[in-house]
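Encoded as structure tokens, the following chain is the form predicted alone, with no partner shown.
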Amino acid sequence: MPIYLDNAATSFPKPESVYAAIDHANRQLAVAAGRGRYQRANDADRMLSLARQAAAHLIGAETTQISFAFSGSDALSTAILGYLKPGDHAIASAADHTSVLRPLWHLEQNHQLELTVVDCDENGFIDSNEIKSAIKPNTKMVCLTHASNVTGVIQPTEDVGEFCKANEIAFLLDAAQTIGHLKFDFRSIDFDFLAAPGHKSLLGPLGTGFLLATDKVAEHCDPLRFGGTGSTGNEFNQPTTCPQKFESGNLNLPGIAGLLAGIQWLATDEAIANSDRTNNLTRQLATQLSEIEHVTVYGLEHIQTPTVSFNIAGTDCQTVGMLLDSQFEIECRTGLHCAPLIHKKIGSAEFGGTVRFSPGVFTTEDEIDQAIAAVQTIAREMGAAIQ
């Protein structure tokens, strides 16, 4: 059975109750949520209601608040194309992923945006000083992932919250490496968008996630896509309530049911302990990579959250990886993980990015001992060879 610890990507496995609910809604709930007054389109509405406030109650947030998407990336999207116009400025990262910096890039480059992107240091932090310098007058957003996906480090997103709230700024908090890590209280950061994938540590499965919008911006941003939303059908235009302004067509009903189960999991004794012994096995992972020969490990006193990147001197990390694959069964991601800025400043860019270790809930002391025994082996017959 391969060793899987690819979790900051998505997470595998997932809970069984996640299984048992997918299941369920795709045999006894996948019709029309909303499109109809009969019992099961009521018994959907009601499993989506639970969903939204599941997930509001995660963050602190008003139930309308949420706005079901179908990634991460999907909610970016949404909240950056939506909100941002032409002559706006606005800021991110080095250490943010390309679905916040693609949409950026494109409104740059087609829409008349004013873009500044702040550097990272060698462990992939951002200098909140950095954010407040570069704003201007026009600045209308600012956008920070609240933990780099390659490092592990956590940006300094109260700091910039606060300021961004007594400046009158948007501030976009990208969340996808720390939804559902149940040592984060997202309720003492002052964030206007707050986008999520329901995949990750969230437990849901692929093609889910949500948007947060508070009252003050959901306002301003327009809809990403336009269409049926079971209410205002004789309307023309899009409806302005949230959440229906957000949620054109049919919704991932399945997925969604899934999620709910996956958040409902987080909050029992099972999951707590399992994230206290994941974050655990991430610390001894890391400190034992670092103590092998030929091998660095990015950002080593600063990881927070269960995901570490590593090199072997003189070999790409792709090459690392297959080994790791073919020879000891342990799929993990290599690359530059869609956070193409950030690997210059940490000095991963000579290796082609990183080799990524991401342990999940159910990853074992045992699979982590493999991991490293296998990058041992590497590392020794690769510093051979450079010898």
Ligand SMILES: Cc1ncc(COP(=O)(O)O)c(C=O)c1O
Contents of the next structure:
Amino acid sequence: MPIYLDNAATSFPKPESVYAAIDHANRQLAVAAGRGRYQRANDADRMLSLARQAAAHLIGAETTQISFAFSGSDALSTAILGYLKPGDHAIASAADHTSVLRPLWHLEQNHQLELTVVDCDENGFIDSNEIKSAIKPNTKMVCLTHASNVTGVIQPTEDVGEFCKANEIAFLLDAAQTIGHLKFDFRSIDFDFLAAPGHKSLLGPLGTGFLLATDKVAEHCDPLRFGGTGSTGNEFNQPTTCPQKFESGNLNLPGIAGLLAGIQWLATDEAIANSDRTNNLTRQLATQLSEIEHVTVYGLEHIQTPTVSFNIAGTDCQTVGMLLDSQFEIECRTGLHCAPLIHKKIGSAEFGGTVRFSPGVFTTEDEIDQAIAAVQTIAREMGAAIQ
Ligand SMILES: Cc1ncc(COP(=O)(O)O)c(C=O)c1O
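What would the structure be for the form predicted together with the ligand, given that what you showed me was the form predicted alone?
Shown next: the complete complex, the earlier chain at its head.
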């Protein structure tokens, strides 16, 4: 089996209970939830309620504020394209992912939005004062990625959330790289929208995610999709209450069953032990990579999530990625990681981005040792070529 170090993109493998829940749902439960009066439709609906409760509990939200989505990008687009209106101003950052930036750029290009993108520093960190000084009378939304998916640095979300609340600006938190990591307390952050993929550290399957929208902002957020919701079928208009407002069509029931099992797994002793191990392995990985001659680790002192980005002098990141795969059977991500603006600031643009190792809850010490040894070998060979 190859060594999988691309968990920041999507977690793999999943806990056994997740595979079992998906299989069970596909065989026993995958019917139109909440749309019929037969027992199985009720059972499916009950499972959806449990998954919604589990997601809400993670972030201290109300169950009705959680709408299922197909991915983090889907949830982000719903919030950004649904909430912002012509003439509004929004603020994002150079550390943001394209799933935040592209919907914003789309609105800006269509002359519907005034956009400010604040810079980050050489570690990918955003100074909250930069955000505060960018606000204008028409600022309606601040978007911030909780943790950079390139450097693993944590942004000042508490401060930004407090500021947005005081100024009645909607705060959209992109929790793609933090949701499911046990060390983050979402209850301490004042967000209005939170976008979460279900398939990363929540350990659900691809095709899952959710959007949290507080009542205050949900009321002013238009749906992206329209259609059947299993409720108010005699009305022409889309329901105005959540979650039906944002959930048109049959839901991804097997996927959500897997997501529920993933969230439930996070409460087990195994999850707590594995999560501690992942954090320790990440520190070991970052430190030992940084000690290799010709290797630069980005944001070394600031890594807070299992995300270690690096480059080898004189070599573009894609070449390193291909060598890791072809010679060492190590699967990792290379390139811009859908965060196109951060690389100029952290110094990785000349390499075409970074090589990113992202361990997961099932990554072992032996796999990390092998990854470090592989980089040592490549760096030695590349280093010899430079000299
Ligand atoms: C910071 C960040 N935001 C958003 C996303 C988008 O998530 P998804 O792949 O579920 O659309 C990602 C995925 O890599 C991410 O890292």
